[in-house]
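What follows is one chain in structure tokens, specifically the form predicted on its own.
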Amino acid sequence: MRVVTFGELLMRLSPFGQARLLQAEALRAHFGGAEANVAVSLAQFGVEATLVSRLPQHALGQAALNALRRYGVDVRYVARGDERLGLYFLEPGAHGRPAQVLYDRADSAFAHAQRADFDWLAILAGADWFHLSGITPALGGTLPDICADALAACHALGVRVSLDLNYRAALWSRDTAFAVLTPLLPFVDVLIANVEHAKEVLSITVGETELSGGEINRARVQTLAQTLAERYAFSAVALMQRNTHSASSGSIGAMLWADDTAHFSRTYTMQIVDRVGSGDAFAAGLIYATLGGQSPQERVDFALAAACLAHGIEGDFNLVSAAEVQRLLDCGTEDVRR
């Protein structure tokens, strides 16, 4: 199995413990980014995972590249140039105070990417899957055109495509997101989103879809997924939904619409170490299980179990094996494994 992803690799800076940015005298550094997170997770599952991106030539850019190499991601198609590495600052939440993200990624090396940087027919030769998130075209410049080039190459080569909406209000408006993403959707096989983003960005109205007591309103979520699949001819639609109890605890559930049937996962209730990248862990789990020929029910179960485990790992990357995900599915939570 070979999966190619395309997106920006960022440096994440955050205070130690649960300190606020206002208090911080030192910051911890991690690397991450939606598509990079998916690639790292897939590499831990034993998949040949390739990240396509653009990084500066200096030492910070090399450190970012080395972080991917450390976890087995193929980086041969990462272009180099310009001076800025994109940053984001994460202030961890605590109790009733939510986590907050501040982006500092304008004019980054990736934001200045050009269509000539990427030979998509060569990059995608032999690939089984291509993954993209809505964050990448949201960065503007020529990136929407580069995304369109990649999807056209996928269509020509018969490579399956997944798109995680990953709507970020700090990057673009809902109207702009709809205008830019809509032309890309005919090339997408599997749409991944949370319920709120699917409703907001793609302007689908099916009534309220809130969690009630930790349970998904199944009828309305099913209607939303079915509407999306029929409107845009997706082969599958995966919808995740969260119920946030506090910054340190919450519940997640998911549904996969495939073969004209809704397949619901169980609901996990978790104490949260770090929730950043958990949606990317879900996407990676879904891609892995789909490529492995698992049934729709097995796909959504595996994907959500991967997302559950990601909440217990510090940093953006979900550093768990496929066997560990399967163990959670088969055995549930264990205290100490000896």
Contents of the next structure:
There are 6 protein chains.
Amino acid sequence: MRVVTFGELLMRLSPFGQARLLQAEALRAHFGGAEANVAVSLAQFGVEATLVSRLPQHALGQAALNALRRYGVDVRYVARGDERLGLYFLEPGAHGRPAQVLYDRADSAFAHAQRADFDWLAILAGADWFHLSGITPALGGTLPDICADALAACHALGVRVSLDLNYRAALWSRDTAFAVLTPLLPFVDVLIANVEHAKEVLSITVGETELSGGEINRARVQTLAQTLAERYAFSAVALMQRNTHSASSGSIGAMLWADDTAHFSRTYTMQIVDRVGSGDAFAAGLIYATLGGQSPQERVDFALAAACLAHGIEGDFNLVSAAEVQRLLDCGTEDVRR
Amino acid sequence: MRVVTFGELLMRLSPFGQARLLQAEALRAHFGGAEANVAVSLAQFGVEATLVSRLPQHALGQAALNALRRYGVDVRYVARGDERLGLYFLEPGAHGRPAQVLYDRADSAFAHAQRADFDWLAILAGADWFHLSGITPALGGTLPDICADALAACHALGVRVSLDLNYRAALWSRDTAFAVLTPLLPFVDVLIANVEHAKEVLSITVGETELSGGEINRARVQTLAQTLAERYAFSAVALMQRNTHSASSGSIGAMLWADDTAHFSRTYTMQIVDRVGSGDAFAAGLIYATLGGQSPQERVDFALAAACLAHGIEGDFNLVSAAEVQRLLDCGTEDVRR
Amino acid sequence: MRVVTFGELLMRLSPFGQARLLQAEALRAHFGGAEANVAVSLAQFGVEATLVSRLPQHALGQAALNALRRYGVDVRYVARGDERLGLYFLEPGAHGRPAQVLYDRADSAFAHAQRADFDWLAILAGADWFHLSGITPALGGTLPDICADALAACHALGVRVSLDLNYRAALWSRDTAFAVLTPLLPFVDVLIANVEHAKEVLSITVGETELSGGEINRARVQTLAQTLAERYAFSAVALMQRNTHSASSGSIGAMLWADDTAHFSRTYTMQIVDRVGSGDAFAAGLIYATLGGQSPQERVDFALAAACLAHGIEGDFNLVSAAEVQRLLDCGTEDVRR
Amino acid sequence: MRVVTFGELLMRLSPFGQARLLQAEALRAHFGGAEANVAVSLAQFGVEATLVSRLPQHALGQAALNALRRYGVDVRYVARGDERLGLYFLEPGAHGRPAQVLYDRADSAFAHAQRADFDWLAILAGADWFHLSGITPALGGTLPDICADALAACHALGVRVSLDLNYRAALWSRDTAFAVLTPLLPFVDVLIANVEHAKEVLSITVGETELSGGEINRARVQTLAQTLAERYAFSAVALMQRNTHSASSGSIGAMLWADDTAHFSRTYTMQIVDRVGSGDAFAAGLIYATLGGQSPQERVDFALAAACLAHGIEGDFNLVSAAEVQRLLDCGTEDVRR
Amino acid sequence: MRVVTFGELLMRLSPFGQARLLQAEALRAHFGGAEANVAVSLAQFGVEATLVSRLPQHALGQAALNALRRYGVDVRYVARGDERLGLYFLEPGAHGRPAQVLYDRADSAFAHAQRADFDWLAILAGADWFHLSGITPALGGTLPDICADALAACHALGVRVSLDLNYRAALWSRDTAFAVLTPLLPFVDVLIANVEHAKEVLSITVGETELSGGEINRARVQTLAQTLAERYAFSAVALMQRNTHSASSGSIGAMLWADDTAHFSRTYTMQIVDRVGSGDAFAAGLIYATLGGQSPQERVDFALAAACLAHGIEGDFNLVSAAEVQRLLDCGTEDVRR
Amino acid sequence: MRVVTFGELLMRLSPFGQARLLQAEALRAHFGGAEANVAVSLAQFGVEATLVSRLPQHALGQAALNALRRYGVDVRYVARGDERLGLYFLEPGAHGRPAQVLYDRADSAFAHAQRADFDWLAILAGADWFHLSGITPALGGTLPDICADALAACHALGVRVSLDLNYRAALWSRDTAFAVLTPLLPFVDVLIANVEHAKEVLSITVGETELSGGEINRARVQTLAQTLAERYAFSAVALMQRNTHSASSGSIGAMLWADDTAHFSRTYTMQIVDRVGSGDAFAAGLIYATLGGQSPQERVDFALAAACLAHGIEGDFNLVSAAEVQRLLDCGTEDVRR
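Since we've got the form predicted on its own here, give me the form predicted in complex with another copy of the chain too.
Let us now look at the entire complex, which starts with that chain.
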């Protein structure tokens, strides 16, 4: 199995422990980015995963590339440039104070990518799947065009395509997102989104999808997925619902619309070590289970269990094996293994 | 708005992570002290906040002073001496084992402060508010006299005064506290205390104020506040009730008696990052909201939300802005902000 | 009071914070081992505690020895060898992912211990109690014989004996454990075990001992203990039941069968700082309370409170005093002590 | 004494210990910038020092501002903007491998400063000295114009002006530097530079100023200073010469041309803890000694001793007192002081 | 260019800073091993470098593999086993106390490698060079046979071979080394060794090769190399001489015998950050320069400059680029680059 | 061999790396004190070493006691009190800036020791040697009397006595030192001092003992020792001379006057990791070599080599074995041992 993803890899700088940025005398350096996270997660599952991207030549760009190599991602198609490395600062939250992301990614080597940097027919030769998130076109420049190039090549080569909506209000408005994403959606087989973004960015009117008490309104979520699937001819729509209790605890649930049926997963309530990247872990789990020929119910269960585990891993990358995801599905909570 | 506070600033030494003092190979250095914490918190809210204190000349005293400057507190009226810096060691707790404070503050430069060190009429000129906690007179020496000097100057200049009872059994007995505080109370406009200390130190008989299950007995707390207000002619009495579940979780509630009415805030149940300084954050929130002309209900809500957030900040200082307090009041729990 | 224990002391290497071994750039070094943990815990209670063991001569072996000395354990009877130091790597868990122990203890200086290394009559002279866990004979070589030597000496000298079953599937099969332990059990006064191991290793058929919802089936647990006590003529059987909610929270309960009666302790639900060594803390608490002449109910209460506190201490060693255990029994949860 | 400086404050991110950026899992955060460093150093000497600058509103910008406040710099005239905070990454060097600075400062809030941000007549009222380095105009945009505004105000108010040439090849070419700086130089009283930059940027032909063996050619350096002083009517020219032995050791010497005479200081050969900011420490020392009315020889001696000490301080800021500089001049090397 | 190496990769555990193992509360984890170090260094030079090895399946084995991938080494031919990961503990030295290596590598997955684990004709297809050090056969078991297999395949495929003598007294005696290495030497093109090992292991009598004062006796070193080249028909012999001043400083020199001529490099005297791996850096530099068609003088200069830089890099791996080595050769010592 | 020492054990708090106290966000905690350092050093040499002292009951006092136990010192005779633990802050120096000790030891449990705390005849029974430094009587209170008690007991029991002058200007004046020490000196067999203190505190006029260039004036140092030996009937006088090059390098030499002859050791020039405690290491080395029956030349050589190694150990304690001292004497500088 070979999966190709396309997106930016950033350096993430976050204070140690629970410190605020105001207090921090040192910052931990991780690397992450929506599509890179998907690629790393797939590589841990044993999939041949490629990140297509663009990074600066200098030591920080090389460090970012090395982080991908370390976890087994194929980096042959990462172009190199002279611009800066995209950064983001992550301040951990606490009770009553949300975690906070401060983007410092403008003018990065990735944002300056050009269509000529990527020969998609060569890159996608032999690929089984292509994954993209809404963040990549949101970065503007020629990136929407490059996404279109990639999707056209997927179409030509018969590569299946997933898109994670991944809406970020700090990057673009809902209207722009809708305008830019609309021409891309016909090329997409599997749409992944959280419930709120699916409703708002793609303008689906289904009413309040959350019941009082945080429970999901299953009927409305099903309607949402079905509407989307029909409108854009998606073969499947995966929706995740997140319920934040505090910066260190929350719950997640998911539904997969496939074969004209809604398949709901169980809900996980979790202590959170690191919230960032769990949506990408969900996407990777879904792609892995789909490529592995699992049933729709198994797919959504695997994807959500992967997302659950991602909350317990420091950094953006979901460094768990497929066996560990399966163990959570099979055994539930266990004492120390020794 | 200009607020003046008077108290000691200590260096706090605590093990990293969850280590016991017995295990610690290194100690984190923070700075804190009841009134200093109030000043820092007010400075984060944009108030012009002054700490009047006394610190040694040497490098540690300078480091303490610099910690105040860093967070925007006016240090012009900090006298300097040749004695030592007050210290305290803080051992974090765990389930079934309370956090523990080990004071090492005797003979500090502050404990040796003299009346001539402080020209209160000059210091308080232009001030809107003066804040003191019971810890300052508890340190003995000439400090009770200096407190009396300050309060007399407040009276002369029309500066409003708040006193946080802040009873510490390790510093003085209840009887001594009562004897020393009694002559100061007539100068106080707003009394701040937790329910237990208010009852015990000021000898108010209202019966058990906590219901089984940890709920507050609203009627008795109201009686307590009203009795205090009437006895000492306070314009307002703010009472906080703390319910400790374990060293890492607990809940807080509060009531403000003002305008002859009891205003109860909601209760917050929190994961605790750092318990120390949350009472001072409450005092700072109350002063800020009062000076800002908020209603009694808004005052107690703002003060308790500030105290809630303080549990999520490492160190004694409550490094949150007024906007962050307001966001908790307005939005409740939120996912990562990006 | 003098208590002698016999077992291996290993270096434990674990990542900082919540990192996986895959991510770790540094490892914290603690020392631990079932019987060593018991000895250290007893020394904190003021008992004269001796660990009999075998350690390499080199710097790491000396560091291990020093860790025992630091916490007041008598190390006069630790033999020294030329082999390696046993290690284990501990990866912290998270929600849905159990903590994991990776043993690297084969061929250690302890595994190569010889009968001539230990003069048990000399070692045990003046001892009140001897404690052993199932891990020591599980390490094979001549260790089962050495255990038999020690128990024979206890018998000769009238030293009371406790055995903690401490079954580790990674070290031996249930059948081997049963075969090797059976000849040792007649020398044992007090058996300590968790419920599952007691049933499975010693082949007691009592049915499911856990009710749905995680509650203990008291009648069956009592039957289990009574059956064991009768079969092997134990004067007491202490059973602990652990209920894992996640890698960072869980609950524990215990029962002591003594004087032909079952004494159940309360259940503690805890946030977990460090799970390893809590069973050893239970054993140490039981030995301490028994030697101190406490009643059966007091013994099981003290032992379980000690085990509860052990979950809040970093490392294998339960660095709490008897007074701290008693305070938990007397006061329950408290706010910061200052 | 009041000194005003104008320049950018950046966050500096550097690996711990001797790690390369390629290896770094965490970065230490310091703050620095040529003129900010001068201001901090002067504040440690007891001078009233002001940094005029522009910083973003967000948490990182506030952290930068707090770093200045912590060390006593007046920040009243720091404008705030919406752009990013300038960063630089500093990789420590080793034998045969120079330390390396990787700038990431484009598009910062400071680079977007506008003339209207600064009311120079108000800012400079009551100032005794204004200090600028060549880095500020090198950042382009309207910064050269703002520098011209400041210098014009200095001229109007009779404030003395020092300029540190501080040429950075990564920021601008020598030709551009010459073109932009030329109109500013007539406003400058004291020029500070290292010998190489003075020769190359200002196109002074004096031949090789370093003898084989690293010794300075005193006659040529004197000629260089004299030529500069005459060409631009500087009242004094201070030239520093640096001799790099390795990334962790080197030597420095200096000469001050004043009163038509060359005053040479001794040479210091030093182990280097942190090389960055030592030139700024020299400038601060020179300004301090000049304002204090010291003789030319004392000025250059004080400035170079300050620069020497700066090599032993972590971070850009030279956190030493005037007394410590004087002690080096008076006592030389000393054993532990206790 | 493609270079294949064969050897063990170990986890190295060393205290932070200057601590002794006796004091260490935490250990830094690096990965290293003679041939792995060569492969990593070559990969930094842009060479396609392969490490053939055997690692355990578990998390530590995977972490070791990931360390190679991170730095661009091809790991396709790393076999996986069930045994343990080889470890070594490195205690830093100080003045008068040498750094100390404590091996804990017995019974590792690599030591249990079997001939069937490696298909050398497939592995070496397309390779330009094969590198081995004496450590691999020193580990015993079937490793000498596997080395013979590899060398036979090199012979069959025309792949050039270098052997670094790398004698370790802790692993085998000189006699055993001589006996085991002798049948391998006819397959070797380039011998690399330090002067002492070359003399002692291969029993060459040339007299004292070091002059008083630490200078090398050029004539005798030349005789040594020539004798070796003639005896074993090496095309080249590279000898490095190390002069230890203290644990933190020393000097190195080297000579390459090639084309019947001795080519001596300059001597570097260095502050040492990390001494381990510098010999491997020398080997990698020599291979790189030889494959690049450089002259004998250039080869030895490049190799020694690479070794010099390795002393300034934390960990075993020489993380410097070919351009950085060349810069040292071209520019010598430089100030901060910015 | 059994050696008893008497003195205070303090907690030492020092910044990490090279930070100033002004910058420190965390402090490393070591334990040390002149006589405690001697005891620990002797215990590493295999001597049965006892520290007689007084420590607080609380967690910090226990941590101090544990530090002694960890390194094998007999702590049976450490009395416990309710006062505070003595502290000292150590700021590392750099080029041109000396390391600095900030004492915070007033009113410690040791300073409040009483004569009844120590039963010297019991404590010294079976001891071969008693060691004291001038710091203990310098702390005042009843400590000079307790010292006199101890020395009288030594006299009664025939225990040999060494006194390290260890003059600290921060603790007492030279006149007071002279007055307090004079009655103790007749009980002393071996006087240890550095040259300067010996001259100044004991008022010996011998002229300048250091030649220009830092060389020792052997004749005058010999005269000094001989004069002291004769005046006080010392059996031996050991004088150490320290030459500080910078905070991180220096040289030491020593002379032992014994058998009416001066025995000079070689001089060591060292890179310094941690300067504190090297004089105590010298004393320990001298005691060890004397008790071991070594010749005067061997004694001073061993003592100075021990002092040399102490400069390379973090913390006050000289954690080296006698074999390591001997290896420095026998082998000089060595490369990595593996």
